[in-house]
Amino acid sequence: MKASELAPNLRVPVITKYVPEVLDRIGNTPLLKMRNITKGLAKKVEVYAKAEWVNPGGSVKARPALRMVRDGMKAGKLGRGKELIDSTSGNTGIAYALIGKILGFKVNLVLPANVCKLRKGMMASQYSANLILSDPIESSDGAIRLCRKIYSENPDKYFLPDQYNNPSNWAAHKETTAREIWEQTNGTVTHFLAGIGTSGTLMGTTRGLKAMNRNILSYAVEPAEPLHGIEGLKHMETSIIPGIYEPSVFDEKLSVKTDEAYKMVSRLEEEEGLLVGTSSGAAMVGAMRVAERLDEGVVVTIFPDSCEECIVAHGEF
């Protein structure tokens, strides 16, 4: 469905022909092929990472964000003056955001006080969306826990995706980033990664991969510890569980130290030119890991956005 079918009943901007170039933009990323930072590795292997930051709104959350809010749609549940209201951690809220600022929706995010300033004033300067900071000691469970808080008080005046518990979410990495990884590596792909925060693209693009070949294999990146530094990802064990998040679809958890993050996160920016944020620094920690078992094979991780502006070593987080 093109992004000028979704809103019948939303109050639709003067920059009505502006909206299928963005939201029709969303998908179809680069794949990148690692070159510096893999000589090591086996001469037949390959690592790849998804340049989600092409997206509209700079991020991979652009996919499950316009699948949730057309799904919502559909349903008939946001429309006729209905707000948008969601916890996140950062970029699902910008694109939140950007879709609300094109179609004529109202969005409230509850987001942890302390996301970078980058993203803050992406959602509430650059595209107009209410913040409501929660208790940045409690992450992004605390948001989540707002969130639930504020809905449940005033239910009949918002729309909650409720991007965690939301099946649309890893529907929409499954119809489009597996597709993606799939003909971009011309069905050659034999290993995937992703870090898990809601879990949606892990989810839902390992679910597509191996439907097109059931022995690729897929990996869950998290951080090792309960308390961290890598923005956007979950502690499975001691977080508030997504809805969504089903161990058995993947192969194999691991876990990477916030300090691998960044460290990786400069090679990325030294060895090849890449300015990336601190989940896509983990992705690659993993991606690297299990390249470094293989003597062949074509590995594909997901670099959900730049954010160069928010690494530690720019003093803003």
Contents of the next structure:
Amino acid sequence: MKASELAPNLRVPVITKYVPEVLDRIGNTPLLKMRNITKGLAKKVEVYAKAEWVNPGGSVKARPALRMVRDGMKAGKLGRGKELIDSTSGNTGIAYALIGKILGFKVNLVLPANVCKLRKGMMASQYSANLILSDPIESSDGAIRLCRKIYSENPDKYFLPDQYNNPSNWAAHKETTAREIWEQTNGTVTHFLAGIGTSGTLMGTTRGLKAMNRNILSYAVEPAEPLHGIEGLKHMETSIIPGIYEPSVFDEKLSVKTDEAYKMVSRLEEEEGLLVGTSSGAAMVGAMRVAERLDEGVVVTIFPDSCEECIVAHGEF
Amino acid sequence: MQITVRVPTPLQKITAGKSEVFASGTTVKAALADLEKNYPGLRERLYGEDGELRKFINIYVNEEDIRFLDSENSALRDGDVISIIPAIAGGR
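Switch from the form predicted alone, shown above, to the form predicted together with its partner chain and output its structure.
Then the entire complex follows, led off by the chain already shown.
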């Protein structure tokens, strides 16, 4: 059976109208229960994932992008003709571009040239952002460095939210994602996992959940290999470590191989009817690894985006 | 015969921090095998357990993706530049 037949209401929202009300639809995403891939687990173990592609812009990144923009405006760093600039491998860029289009500021995005065509198209054609491409051989770290260089040459022209080092990034998740998970599970959540890129989702959601119940255990999901194929995630040991990343916040790190993540993407489509991106596949590999250890518990993770086209389009920049 | 190989940041631990290294060989396959002699560990990063190049890694000869040439059997000439480029970008 095709995924679209199993889950007809969970298609990706690609076209968004540029009205201010769109921003009110960021957050409050569905919490999906895994019903089939969980069949071998103990009876009292439940596994859930937040369907973050329902956000305007199609990913979890709408949350931190909006918060960083609003905090920047409050602090007087954006507005009065200033332009936004930041480095991104895709989803944050799409979110900035959408928000910029609605709130009326120009958005410049520095991204590695190997970001897939679909994402580049969404950012540039659909939401009118200016794309600056960095050397793909340096991956996202090259984009970070180029962005800093452009900003430092003209600091008065730009607002640089700097998603890797901006506390507003994780604060968005502490206040929204964590609260939603708590309410949607009626406070029964016992384990939380998220993949780490900027680490904002993991840092903020973990802090929020542990504030409500300090016994909740939190896990970082990381690519097992330095050179990997899990879009959006970072292998911390071989990357520029984000300033907001604090290993003491979570309890354990789980390494997931690219092949495992890809296989899980296929299983989620075939068994759950969900079309998710590779980072969601990695998150679910981690969630299942934790769930298999338990006799009872409520395990929650994040599905950052869908974008199955990016899997198909490997190698087409 | 000298081939320059551009190494992506995530693999530079293996090449002692160098972004460009040198290899010899008349095909891409031979050059990558030659590279493994000086930088052991590179091969297992590039190839899967099935012995095929991992699908999230793209290899270019000069400006051309080897998928559009003769894949790993693509011929090399003295002075050619091989680039190893991740198919995706990590970090959001």
